[in-house]
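Given as structure tokens, the chain that follows is alone and in the form predicted alone.
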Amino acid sequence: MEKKIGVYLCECGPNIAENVDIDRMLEAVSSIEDVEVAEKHRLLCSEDGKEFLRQSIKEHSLTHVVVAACSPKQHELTFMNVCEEAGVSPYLFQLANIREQCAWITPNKEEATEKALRYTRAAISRVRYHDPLEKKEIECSPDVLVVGGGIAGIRAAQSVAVAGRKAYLVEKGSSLGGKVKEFEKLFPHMNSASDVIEQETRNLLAKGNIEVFTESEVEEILGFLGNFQVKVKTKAEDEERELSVGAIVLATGFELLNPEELLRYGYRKSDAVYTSLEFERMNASGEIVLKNGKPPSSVAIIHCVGRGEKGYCSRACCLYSLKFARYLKSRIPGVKVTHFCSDLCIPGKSSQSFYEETKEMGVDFVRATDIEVAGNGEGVTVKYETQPGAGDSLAVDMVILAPAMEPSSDAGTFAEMLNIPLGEGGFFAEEHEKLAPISTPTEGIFIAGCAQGPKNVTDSVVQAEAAAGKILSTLVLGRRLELEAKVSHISESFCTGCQTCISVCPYGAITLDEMRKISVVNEVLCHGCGNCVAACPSGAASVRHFTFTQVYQELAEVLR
């Protein structure tokens, strides 16, 4: 087929035009073999620029398109869509970055122009060898599995269960609500936790398209985005259900560090030392009393228990410790409350106000390190240092420990089952901390709430709704799922069956064909990252659209 390549240079306002000689580039590329037309435009990514490009492609009946402009990350998809609208395969297009890689970093205009010209020639040389890859689509299930019936799981299930879409909520406990159902109040507004959970549960059960499994566990998950097959075992009825879903939300919550592991805090050695959750339950029972049945006259609240050992801040502990001071002052007006902390984590305006108001109730704060708790007969003594070598102590009737938040005990099981990594502290690792905090490297698997890391109730709900929003925009009702075309391919004749590619694939997209003893790529799971290509010792692996010939032609022109 005769090749007719169109080359379009974007001035990007002054960003490129001020430091690159566009007219010189046009003159140089116009004479290159197969170049049918070479034109410039003030701003190709603008609506006017896209229409100009679209009409020019049609007018010259182009077969291939090269655009020299900005970063592919910013506008490659923009120009690919324009090519498709103009009747040219989006894979017969190549973008040369002459802004970030030339105009912005090379101060000498002549040198910047020469470099930009090399990059544009390289793009022309490469695009000749592009193939019009075929886009593939598959049918997908719009339904969603939510694992974990805490506040994040409840809200995620509610949010995804819109008309025409079903949500399955699986909770291993006997009831919904997670840790929140054990609280009396929620900071900073001190609203009733039980009222919140009851209302959220009512809203959940009122929806006819949500099926709830309590005392149940997920035994197996197979498949990929749009087509997961799930086995759920119900303990009470001892039966197994098979579900078909398109996406999964892991809202498996958290556990608290067992302070018994940290001997210096005296937990289990003294009846007067409680964990935060134990104190929550005591307060929710209606009274705060010691083992002797009397209310404490003095209480120490110790922050950051286990933070040094875990290596991270649990974020919510400082604020719920302030809530405990309010519990105490409300039920025992004359009680003396002392907080021991090395730092205070109170982000946001409402949290700061919550702290200031709590402090005005007569609550003391001691900045301390090297804290130890020891029994002293009737009560306990808190020993601490305010600065190196400056030790002090305080006798109190009760000590409340705020232990670090840990991942749920089944986090490792799900990580292995779904081929998703565990990050800091053993929590599920997000795909990107800023750009994709609720996604995982395995497409179709999302994380919400404390499954992703320590956080408060408000942040857990926000993250659950974000995960639901991502699912609703990805698995659109009535629309087939478009797969990535630039995927890996393994040559049967070159593959030796060494399985190196399987070990380096982060998406679990490659398996061994036991009969033929060769590796096979599941194109539905493959993201075209190229790990297998770099690792393959026999050269059997390649990535479509990044073949050896294509990359060689591009590099040869740059280095010529």
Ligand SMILES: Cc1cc2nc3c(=O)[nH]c(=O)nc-3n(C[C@H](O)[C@H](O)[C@H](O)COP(=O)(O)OP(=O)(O)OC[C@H]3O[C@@H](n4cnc5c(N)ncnc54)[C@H](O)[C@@H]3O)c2cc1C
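Rigid core: the largest C-alpha set superposing within 1.5 Å between the two forms. Positions refer to the first chain, counted from 1. What you are looking at is a predicted structure, and each value in this text was computed from that prediction instead of being measured. What changes on going to the form predicted together with this ligand:
With the core held fixed, residue 215 shows a CA shift below 2 Å between these two forms. If you fit the rigid core between these two forms, you'll see the Cα of residue 536 move by less than 2 angstroms. Annotation for residue 545: C-alpha shift under 2 angstroms between these two forms, rigid core superposed.
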The other form holds:
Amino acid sequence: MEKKIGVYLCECGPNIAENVDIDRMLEAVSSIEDVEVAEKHRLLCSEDGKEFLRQSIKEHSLTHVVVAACSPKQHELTFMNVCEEAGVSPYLFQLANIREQCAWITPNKEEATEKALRYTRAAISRVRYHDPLEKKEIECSPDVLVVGGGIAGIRAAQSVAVAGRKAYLVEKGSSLGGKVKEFEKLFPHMNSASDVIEQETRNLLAKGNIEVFTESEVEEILGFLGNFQVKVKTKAEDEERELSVGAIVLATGFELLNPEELLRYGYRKSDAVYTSLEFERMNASGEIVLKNGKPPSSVAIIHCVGRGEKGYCSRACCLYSLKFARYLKSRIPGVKVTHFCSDLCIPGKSSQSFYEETKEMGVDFVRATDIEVAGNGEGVTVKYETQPGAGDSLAVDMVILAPAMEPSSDAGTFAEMLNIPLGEGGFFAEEHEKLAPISTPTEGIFIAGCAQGPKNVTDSVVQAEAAAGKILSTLVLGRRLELEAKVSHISESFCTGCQTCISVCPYGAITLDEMRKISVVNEVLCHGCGNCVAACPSGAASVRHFTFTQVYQELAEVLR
Ligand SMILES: Cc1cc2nc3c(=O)[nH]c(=O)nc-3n(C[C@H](O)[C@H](O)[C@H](O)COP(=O)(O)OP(=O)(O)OC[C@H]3O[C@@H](n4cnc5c(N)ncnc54)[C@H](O)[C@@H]3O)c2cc1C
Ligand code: SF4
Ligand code: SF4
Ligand code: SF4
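Now show the form predicted together with this ligand, given that the preceding structure was the form predicted alone.
Then the entire complex follows, led off by the chain already shown.
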């Protein structure tokens, strides 16, 4: 096919033009073989610039387009879209970065121009070898599976259902609500926890398109974004259901570290030592009493139990410990409450006033390290140091421990089943801590609430809504799923079936075809990262749009 390449140089206002001799570049590229037209524009990404580009492509009946402008991160997609609108495949386009990589990195105009020219020549050389890749589309299910019926799971399912989608909510316990259903009140506003859960559950069930499975567990998940096949087993009825869903939210929550592992806190050695969840349950039952049936007259609340061992702060413990002081003060007149903490973590808008007000109720705070709980049977002594070598102790009737939050015991099973990594502390790892905090490297699998890491109810709800929003915008009702065209391809004739590529693929996109003994790429899962290409010892793997020839042609011209 005859090639007609259009080359467009952007001045980016003064950003490029001040430090790159655009006219000299124009002259140089105009004479390159197959270059049909070479033009410059002051601001190519402006509406005027895009229209100019569109018209020029059509007017010259171009087959390939090169733009020399800014970083591909900024405008590659912009210009690919313009090409498509003008009737040229967006994959027959190449962008040369002459701003960040040329104009902005040296004050020497001569050097910047020389480098910009090399990059533009390289782009022209490369674009000749581009293929007009076709974007594939697949049918997808818009339905969603949510695993875990705590506050995060309830809210994720609700948000999906509000938008008219079918949501399946699988909870392994006998009822919805997670840990929150065991609390009397929620910090920082001390609103009723049962009201919150009842309201949320009512709202959830009011949506007709929700199916809730309690006492149920997910047995198997196969498939990929848009097409997951899920087996759910309901224990009571010993019944198995198969579901087809397009995306999955993991909201399996947290468990508490077992303080028995940390002997110094005397848990289980003395009846007077409780975990925070045990204390929540006792308080929610209506009375706070010791094993002898009497209310305690003094209580120690020990923060950060297991924080050092785990290596992270559980974020909610300091605030719920303040809440406990309020429970105690409101139920037992005159009770003495002492907090033992090495640090206080009270993030959030209302938390500081929550702390100040709790303190004003006559609650003591001791900044302490090396805390130990001694004694067995009734009554215990908290031993601690306020400074190295400065030991002290306090006898109390009751001790409440605030143990570190740990991931659900099922996190590992799901991580393996779905090929998603576990991060710090064994919680599901997000794709990017800041930029993709509820996504995982496996497309279509999202995480919300304490399954992602310790947090309070508000943050759990925020994540649940974010996960639902992400799903709603990815799997649109009635729309087929467009697949990335720049994906890996494995040559059947070169592949030896060594499986090296499978071990390096971070997205679980490659499997071994047992019959043919070769590796095959699932294009839905492939992100085109190129790991398999670099690792393949036989040269069988290549990523479309980054073929050996394309990259070689580009490099050869840059280095000429
Ligand atoms: C003692 C204590 C007091 C707290 N007080 C407050 C407070 O006052 N205010 C506040 O904002 N935060 C508080 N928190 C934090 C709060 O508990 C969490 O933010 C909240 O529970 C997170 O909700 P979640 O849905 O992510 O997890 P969870 O509440 O842990 O719910 C997870 C659900 O998933 C289910 N599940 C687990 N594995 C599976 C599986 N394999 N299949 C199906 N279902 C599964 C569980 O049974 C559970 O129902 C407190 C925490 C503690 C420990
Ligand atoms: S396309 Fe890029 S280089 Fe050109 S004006 Fe826009 S931002 Fe600047
Ligand atoms: S390009 Fe990356 S994501 Fe795609 S198959 Fe290869 S290693 Fe996996
Ligand atoms: S690494 Fe290469 S040769 Fe080995 S299985 Fe993968 S594609 Fe085939």
